[in-house]
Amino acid sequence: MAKQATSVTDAVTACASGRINIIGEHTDYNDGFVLPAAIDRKMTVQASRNGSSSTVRLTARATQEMFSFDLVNFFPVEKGWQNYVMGVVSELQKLGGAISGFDAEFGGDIPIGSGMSSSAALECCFALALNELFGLGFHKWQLIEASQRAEHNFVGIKCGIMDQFASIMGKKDNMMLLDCRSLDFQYFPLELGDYQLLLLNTNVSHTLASSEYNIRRAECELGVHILQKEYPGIKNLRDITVEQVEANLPNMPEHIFRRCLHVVTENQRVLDATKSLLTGDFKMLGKLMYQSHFSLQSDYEVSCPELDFLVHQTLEKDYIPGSRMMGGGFGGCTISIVEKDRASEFIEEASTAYRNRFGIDLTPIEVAIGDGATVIQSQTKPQNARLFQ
């Protein structure tokens, strides 16, 4: 509800996680069911009023590249991370949001490529500063998914809203099942004893990754649209069972067979894990999570040699009960839980092979579960506004 207000926000410096999921890969967008949780690696924004109408100026901090556009008359370039940013504004425009010109500097700690969605980070931090910027009222879920529809509107990734909403509803200490078609979601702690979460960032990023995911979203659409010929109820491949897509293998091509059996199966595995977690019971975790690595890479088909071959490291170490690829694909980080005291080994052991294996040195990430997109610092003068809440 409105209401006046003395002063107006003048400057703000707002934070957005990135993300690691502990399982629950490319089932968002079919109204699946995921495992993520927000890291302490941030992207930040320092975002202040200009005094312009329409000018808005923006410095990437780690490059000092530097972009303008006019709030009036934007549109994307051909690629880049200016387009996440104009995204958000073009998205909270059409919520209503009066947003005028501003000044806006962004950096982080989160690694470009790794599968840790510094993306929606970005996004999620953009949208949260500007909302307070501008008194704009938004709440998270507004957020979260204005930010999500610039992946759609600005970049062209027809993403789901995993990152996005990971980014913002993080908790510290804690993992969140999320359900992608209802939004009802759960905190729990992730209290993992002898164990630890590290994850080995492979250092490539191959160019399928953007084109190939809006292309397995479109094949899963397809194998809905076969499947809803035998099931005229389903809305999508949540609502189907393994038995119902075994049974139509004979209707629909093989890969998209695969393409549908991944997602049905990566579900499944999702409740599972939740349970493993809650039970402290590490090995059946760590076996789910190998189970989502080879669907991802034979069924699904979004891995690559870099990935598989870490994963494979991890095989046969009883100090380790589990590993797969996380992310989008086609590069990025694995994840796996490792003993504690046996992770600089392993890091080690890991390193060499690798290096040996492809010339390239892979970056091992200890990642901690932190609490999700906050503004950090908000600063006002007085001044005749009205404000929302």
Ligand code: GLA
The other form holds:
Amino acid sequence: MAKQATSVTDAVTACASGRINIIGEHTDYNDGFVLPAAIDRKMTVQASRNGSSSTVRLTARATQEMFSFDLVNFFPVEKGWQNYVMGVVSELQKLGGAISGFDAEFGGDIPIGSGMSSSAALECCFALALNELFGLGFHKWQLIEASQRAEHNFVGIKCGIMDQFASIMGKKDNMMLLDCRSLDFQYFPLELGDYQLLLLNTNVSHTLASSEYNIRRAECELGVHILQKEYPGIKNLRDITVEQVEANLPNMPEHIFRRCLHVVTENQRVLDATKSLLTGDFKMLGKLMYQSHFSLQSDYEVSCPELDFLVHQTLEKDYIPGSRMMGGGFGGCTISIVEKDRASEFIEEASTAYRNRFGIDLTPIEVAIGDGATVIQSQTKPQNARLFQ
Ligand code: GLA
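Moving on from the form predicted alone, please list the structure of the form predicted in complex with ligand GLA.
And the full complex, kicking off with our chain again.
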């Protein structure tokens, strides 16, 4: 008698996106609001079962660098892409995912260290591919959170949820307003009229980025701890007003005060910017972007001379309503809103000025808003050749 044929997924190709963020920086791990979108630049992985019970073999397409590890016993390496992948595997295993040996090759077109979240895209494309390859059945939200925890536990950066969220949930031509506390979110079309988004990659990535990131997070926690003495009901900087922060200046170190002030004002800017976008008030949106930048520069202290210089280049240009640093800081890109007709003129001017000042070429990037992570291809084969007898 013929048994019912079963099949097993044998090979999967999946991709996940980089992201931009219109506004809302360093608010995500403070239970605040962010306004990101996935972009048309991605990381892609091709993964296939290799028949072994526990051997994983990885190849980075761009450099042909290879790395192998055993699924039963693996640890973070000192530094490198390996940690993002092993971190995801480890978190999926913790959720009960049964993963056996596989080979995978990955690559993409998101510039590394650009503040466009190539690392989240790497985590998310692996999370999605392994979910499909091994039929793990995890929901998108579990993949988002597993990818975030991979970064905490294997990479050592206590990041918020924005990047992994945008990488997986992004929708073509849409921004997303995300409440990082409730994880409620809303899509809405990005309609910029005569304007366009323009990223300028400083092509610098200062080594402070990861250490200072965790320090900022700890500083915010200290701020909450101090404020809780006055307002015992608060859980996070999300729960406090600017007036309450200001009233507590005498109770906290001055730099902690400034960190709190940034987060509280930035949350309000995200909500105001969303309204401006929806009503087409690009002048107001731009104003909020500048306020965000100066707050990140002076109060949160995560900018750098290269980012400040490029934002400065946009000031007093009536065809650029707003500009700011984007992402974690200490390098990467600025994001600006520029009149479409004058974008190339600005790129030329800024590139020359930047080269003269720093001796470095910047890279202009005109991003399009794309879809989030997706399984591109999934191949199955019969599980047992002797099924039909
Ligand atoms: C990095 C982190 C995000 C977020 C931003 C700053 O991209 O991964 O979680 O905190 O910095 O907004």
